[in-house]
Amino acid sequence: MNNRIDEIQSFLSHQDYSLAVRRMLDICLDSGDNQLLINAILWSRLYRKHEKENAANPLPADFFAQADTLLNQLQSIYTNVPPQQQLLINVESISKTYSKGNFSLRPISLQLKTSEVMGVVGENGNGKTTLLRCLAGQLALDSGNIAYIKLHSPDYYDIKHHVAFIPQRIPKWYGLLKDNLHFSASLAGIHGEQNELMVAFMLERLNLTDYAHLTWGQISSGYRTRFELARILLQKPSLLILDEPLANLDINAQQTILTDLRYMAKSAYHPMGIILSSQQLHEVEKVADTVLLIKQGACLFRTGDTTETVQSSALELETIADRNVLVEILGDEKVQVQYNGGFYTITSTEYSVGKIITDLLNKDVPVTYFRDITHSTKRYF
């Protein structure tokens, strides 16, 4: 059976209904069958109407019957062939120094292919936005080179239509949300019934249907971010760059958007590469293929770099126990323990994370939270 159809059935059986609906929309779009996509949109609306009006009650039988119908139709027409990856951007030792101030983005190199997600993390003021704006063609480079593989001798206009950049502060728009999406689709050459269908899809996919007839001043900053994402996706960029897209979202919405971006990058309808910056390290690391840590304008660490060898295990731990208790149990000569505002960071060249946790639990240390950060960018903060 098709892996993605299996995935949706698993979500339904485990009551992960929201994720099942979003994935159904994706796979129906990828099928290329407009009628199937229309049916999926109607099915999604049925789910959202129930969640809005009757969330305390079980979903109606019709919801599951329609799901079975959609999945059976997909079985007969959909082939799960992953999109072929293509190199999108090749960045060689780019740097940027501002004429005012003393900040410099030091030479950074990277590559990104279609269907890949790259996270750029770091504290504020360390160069994340500068790097992203360079990649989007918005800042002139002092040195180095950016090759947009699909473009030949591109100018800024070509780059702007190849690379979409969504800033942290969304530019104000006027009129109704839905009208702006129709206009954006028209600019991308999507007209007539297909324009109506794709706007309806984006509204439903990003949970904007209830906000379609509202204006800028009537929606929250989080939904403005969703709108901007919908507007950009209608234009089908090859490379999507997002600067702090999680900043205006609540905790649940952050993980939803990140998961959706991961799925959208791997879409058969329009695979693309995605680069996003964030201070939400753990959340980004869950979905990104590669994570860059930017500190003081330099790439301090990147996951998966074969030249970087981790010499010690590292653990982030929350407990009411004193530092001295931890050191006494683990041995002062075996571990290093630092306290970082509510969490302990424990590193060791001799003990694995598993052994550290086991030793603490065996001594009845009350552990309320722990995370293995041996291969995480978090250990470098």
Given for the second form:
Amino acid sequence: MNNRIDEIQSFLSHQDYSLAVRRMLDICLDSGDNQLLINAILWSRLYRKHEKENAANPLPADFFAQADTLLNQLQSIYTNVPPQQQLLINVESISKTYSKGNFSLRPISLQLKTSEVMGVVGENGNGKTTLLRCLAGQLALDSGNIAYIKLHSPDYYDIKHHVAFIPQRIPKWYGLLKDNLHFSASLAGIHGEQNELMVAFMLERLNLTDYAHLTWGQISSGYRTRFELARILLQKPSLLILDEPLANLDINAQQTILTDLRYMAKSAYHPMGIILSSQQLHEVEKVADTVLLIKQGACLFRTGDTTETVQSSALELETIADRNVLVEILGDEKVQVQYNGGFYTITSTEYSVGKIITDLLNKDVPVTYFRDITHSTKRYF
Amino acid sequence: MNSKRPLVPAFLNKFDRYLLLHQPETWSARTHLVVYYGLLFLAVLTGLCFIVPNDARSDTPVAYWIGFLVIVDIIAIVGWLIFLFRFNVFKRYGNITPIGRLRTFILYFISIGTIVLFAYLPPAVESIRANIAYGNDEIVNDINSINTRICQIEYDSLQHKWSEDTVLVVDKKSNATIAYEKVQEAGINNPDTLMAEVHPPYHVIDTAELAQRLTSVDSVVKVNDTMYVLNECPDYNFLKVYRSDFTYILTANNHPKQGILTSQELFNNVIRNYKRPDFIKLKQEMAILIKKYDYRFSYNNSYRYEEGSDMDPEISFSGRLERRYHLSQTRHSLENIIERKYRWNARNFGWQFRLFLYISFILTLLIFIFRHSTVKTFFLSLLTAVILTILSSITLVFSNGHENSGGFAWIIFYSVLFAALSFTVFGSTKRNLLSGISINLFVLMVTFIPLTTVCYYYSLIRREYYDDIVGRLNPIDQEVMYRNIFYAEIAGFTLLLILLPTLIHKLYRRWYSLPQE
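How about the form predicted together with the partner chain, since we already have the form predicted on its own?
Once more the chain from above appears, this time first in line as the rest of the complex follows.
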């Protein structure tokens, strides 16, 4: 059985058509069959057109017929062999101090493999962007070393060719958006019909086809982020570094972009490593294999580092109940309750999160929101 | 594909698309569009220049055209730059090849050259129109005809006798002068003195002056080994054209067939064997010729003279002729025609081509540097160049007359200095402003290193020659010097073309991609 094909069939049967279309495009790209990819693009356009013009009505039968055809073709040629992971970047104790200013990035080490997503979180001004720019080869290091494993004796031009960096403030594009995408693909050595195909794929994949004929000034900041992502992906970087890519996106778009990034990282066509910084801790934690918490220039915590978190459970809770009520129910000596004005953060070395929430609900405490942050970076904020 | 581009044919849109998908760097240079629009503009401009009234006899309006077209050039270059700066393969760290650097530079040069060419078109069309209206031989024949007819009509009033100048030639380097002077003082009968009495008055000249005089006199009678009678024909060239271009053309080997008649030739043709002509017919022919070159200039171009001067018609025969035959006006018309006709002769073409070449080249270099540098570094490089020029100029004030050689020495020094500083980029781990400025200025100067070196050499030679008060050194052979300067120019361009895909490519690639502080 092929898991990814089953996944698409599942999406279709549960009417998650948008997801199904995106996954179909991904899997057709991975198949390496251009004709199949063209058919998938046409199928996606059919879906977009229906959504745009006739969303209230059910999808036409032709849509499902084409989906079946595509899936059948994929069944025969697609082998669900996950790409082999390779070490992409090995960072050893890098540090950076700006000559002007008093900020220092203290020694940080990390490793990233292809198909992996790494999140970097932290408060503003704590060194996230500095770390990312160091990794992208944009800032000179004071100490430490970065090894780009896939490149043999690279100069910085090679490094910057293979490492794409999307800054928080995306530089303005000039000319037609579509021309920019063709240009970027061409830069990466994708020429002729393949160039046309890959740009059409990327526009369809990120749902940008309707905006391709516009210019930078005619699209919103959210679409700018998506176009920049499309442009960078067309350049086929080995390592993609994004600084606050979610800043300009709405909640749905954030979720879509993050899951898309995760799928793209694991693409068989062009597997890559992704490092992104964000303030959206929970969203990032959902898709990232590793999350680094940067505080005052140092790596305070990284997910997966269980020795730090097994000591105590942590819970984020929103309720109208008073702090005293919570302490009374849970016991003053068993838990610590902190309030930041919006949420309570409850930590305990004795109780599990499940027990804490059960006790509160049994005492009819009106809980409107809770989240287990035992293994989350959130507990360090 | 951008289908909104006006006046672009389908094939060019297809070509543009092809370049976008296959040759991003060539596409981003937009040279194909610049050349297309440039040719389109040149075609329209050519038509306009042919339609606009432009009498070859009138004062040329080409300066206004050039002024207008320089503004058009600036607008066109700015327009091109707006499109050029949209896409940059190098700054996007795209796939670039060393040969790609060279190709890019050439594409920029073609684009700039096409735009700069606009300003050359009106003068060229003006020349074509003047050449169509007036043939080369026609001009010469008309000048000869006018002078000949004036001689025929004014025969009775003209001076017919040639001037005589008796000279005694001595070799001042030998003792002959002293001996001669002694003889003169002593009043001893001397054959020379006797001859001088036959051909009075005489004066003494040396052999060098004789050689110089012989080039200008019309006839020489050698009385003996030391005494000559130099004869000069009266001036019958009443209509003279003072255009160096014309003189140059007339002295060229095969063009035109006949030259301007000299006074001597006019004397031989008309005065020596004078036959009284049909005056009525002659004056009619003269009137036709005068009318042919009669142009109503926008200002009062009637014959002007300074009262009491040699050309005052009240007291001067020449002045009367000027006024009678409208010679001043005719001369002015002829000069305008000649200026138009011979604007592109071999002598002028050299500097005109250089002007075109260097304007296009310098602009190309600046754009190339800008495309490979950061905005800050680029403008700081220009500022550095200006400051160094000012400081170097100040030092030249104290150079005690060695301004030229000093200036060239500074340029060579800066070239070497910036080359050396540029190389530090290979050992650097950070993008450094100083090395960036050095690379930019080195690229800007490298073409001129051979030329500057040659000029420096000749400035030293020249200085040495001027300082040589005993006359030990020979003057500089101008022809050899200009040939060497030409070779140096070729060498400079060749050097740049060699360095672009090799050293300059590596310097910029290394510098621009280095991490920043």
